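Take a look at this single chain, the form predicted on its own, given in structure tokens.
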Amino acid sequence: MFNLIIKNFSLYYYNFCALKNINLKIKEKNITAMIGPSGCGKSTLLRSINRINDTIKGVFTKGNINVLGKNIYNTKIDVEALRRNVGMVFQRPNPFPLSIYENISFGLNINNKNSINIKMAVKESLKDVLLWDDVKNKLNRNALNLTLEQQQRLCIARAIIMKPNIILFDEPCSSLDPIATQRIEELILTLKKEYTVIIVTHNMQQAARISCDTAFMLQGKLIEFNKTEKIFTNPMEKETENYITGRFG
């Protein structure tokens, strides 16, 4: 089943076309990687899926992005509800300058989830990202005192406590050392049991290690989309082969 379908989607910054007629279907409870050289549009496409690009002046779009059968660019869409359903983890960990507990519970508190046992939800989210044992006696400490890896796990916990259908990762390991990167990759692999995961990465080895499907983008276009093994061993398009083999990018 596909819970994310992108149809004839283009995005413009004023007169510049950054994304050109993208068509893509993403399977649920699957890890999809987006690869390509810097400036190819992969992060722009990722940020279009929860409409973060709306905050940029001069941006307008054509076409549809359907999440669970609803066009998220419909004028009647509740963008805040969309962003709760499509969580985002950024390139560099961005915990709030608050306690660990306040960081994780932040979304539930501002969305008035009164029927939820917030303490239990915080505990479960921290357990899900394998952070609970490290911080269970430090929940009132400032989250900025955590290591970078712990901060990124916290940001993932902050996203999943809202029970989204989709989680977007924009270069989530770029600021981490190799050991921390491996641990975050292992965590992402566990998340696909419950969530649809889309990850933008410059690290082709990372895409090969953790993704099921891979999209290769170049100059705002989707050049090829296929099973990851197929992309890396027998790509259909010459541009994909050139990028995979290091001839450019």
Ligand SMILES: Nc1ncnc2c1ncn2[C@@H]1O[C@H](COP(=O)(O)OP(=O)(O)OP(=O)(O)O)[C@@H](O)[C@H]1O
The other form holds:
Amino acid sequence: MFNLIIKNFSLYYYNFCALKNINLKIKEKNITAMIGPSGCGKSTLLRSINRINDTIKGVFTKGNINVLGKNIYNTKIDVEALRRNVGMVFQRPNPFPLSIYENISFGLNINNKNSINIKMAVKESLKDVLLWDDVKNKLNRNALNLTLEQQQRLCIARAIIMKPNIILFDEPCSSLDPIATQRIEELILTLKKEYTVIIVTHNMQQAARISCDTAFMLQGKLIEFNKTEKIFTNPMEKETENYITGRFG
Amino acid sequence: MCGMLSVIFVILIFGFLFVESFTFLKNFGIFRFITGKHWFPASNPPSFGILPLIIGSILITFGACIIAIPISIMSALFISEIAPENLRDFLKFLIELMAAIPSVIIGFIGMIILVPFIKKTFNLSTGLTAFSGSIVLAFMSMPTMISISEDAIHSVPWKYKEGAIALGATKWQTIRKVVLKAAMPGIIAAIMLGIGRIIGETMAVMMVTGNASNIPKTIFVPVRTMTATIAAEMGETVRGSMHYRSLFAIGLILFLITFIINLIADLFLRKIRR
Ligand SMILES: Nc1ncnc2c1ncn2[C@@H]1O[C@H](COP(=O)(O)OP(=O)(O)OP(=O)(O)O)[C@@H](O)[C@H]1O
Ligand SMILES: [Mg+2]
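Moving on from the form predicted on its own, please list the structure of the form predicted in complex with the named molecule.
Now the complete complex, all chains and molecules, led by this one.
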């Protein structure tokens, strides 16, 4: 039922403590939002779940994060396998400067153990993100020629072709216009059927619109975690209430 | 403005070379000049065939590329992606230093160290060979190739690497499949500039290749290049003589070759950028 459990997790950038003893259980096939003012550690927490923080100098962690029952901060874990299982979509769309086809097939190409039919898989995942009709005749074109919205869809397709368990979104709409934002939100909602989705957002309406659960963070601490509805209508903590009513942040 | 000026200069140089060599090419025949197998400008009657010189130049250039290109790309990758920070700074400094060594000095070092070494290792009658020339030229072109490739690799945005890592790519896969591809236009430019330096080089080559104007059958025999021929013989010719003009004709051919290479490089770069 919970496929992601964060236990007593703390993270330091050198000696700056960016996450303070976080405890959180995230339900599978569900959308969980993380909200909080800028600099509170949302991205840091999200990036701990696929250990992409490992690439940043000076990062040091305490506690553990269990994905599908395995502590991913165990030294023996296969980090590449973890990242195949926990996809990530970034704030600014970051397609590789390669063709659309090469972008989507990237993950399978570097690790095709089950000899999946890559062409079929590319088509499937482009259909899943509603991009197939737009690009089916130009799969060999450079992905950087797409619009920002299309690029972000492509990045989502690139992640789901791996059939991950969890997909992490770090403010996926913050570089898009309102209409594109709405359409990407609709797409994320459809992903809930198959994937556990965790989304960081600055936009409280967005969190309210698409998530079932919401975590509110402040200065590296998890203040409150509850049903989204509860957080937005009847929060337990004073700080949460201040934040959602717009008194700060 | 600056572009206009350089176009004018190029046209002027071309015009000058053309005027100086025109009577020679007309009298001797351009086809005979390019395909002639013997360069005996001082014998009677003289023979002005530059095929051996062209082949010598191509052979040395080609050999130098085969040595310099892979080493340069690997070094650039090592410096920008693998080496720890202080080592990186040191290596970059070293490469700048290498780039500043005048070619005569590299040629001289090649002559006193490399040439005897080649002679001994390959058991040849002389170490003054095309191969020695290729090695020396590879050394001279590598600083340019490395530092420009390194710039290109270094400026690949972090977000591409992050994207690859997030899809489960290892560091090496990220480098091979994303970083190298993203940096490719810059790397090609680096290689082209390196080749430019190789083709234009004269002194170092003269010192280590033996200067024999025969058509080489292997890379282990003495050869002579077009640039070396001009440099070696210009001082001995009588102004206005057939021999004198033939050297300008070589210059003209060399000019056309470099022009075409630059043109191809430019087209290629533009195509990749798109
Ligand atoms: N690479 C880093 N080195 C040092 N400190 C960092 C680094 N990245 C983030 N921080 C600090 O950690 C804290 C949390 O940053 P984080 O990016 O997780 O915040 P966030 O909640 O995602 O903010 P935003 O909403 O602006 O994206 C901030 O105080 C930030 O300055
Ligand atoms: Mg953030």
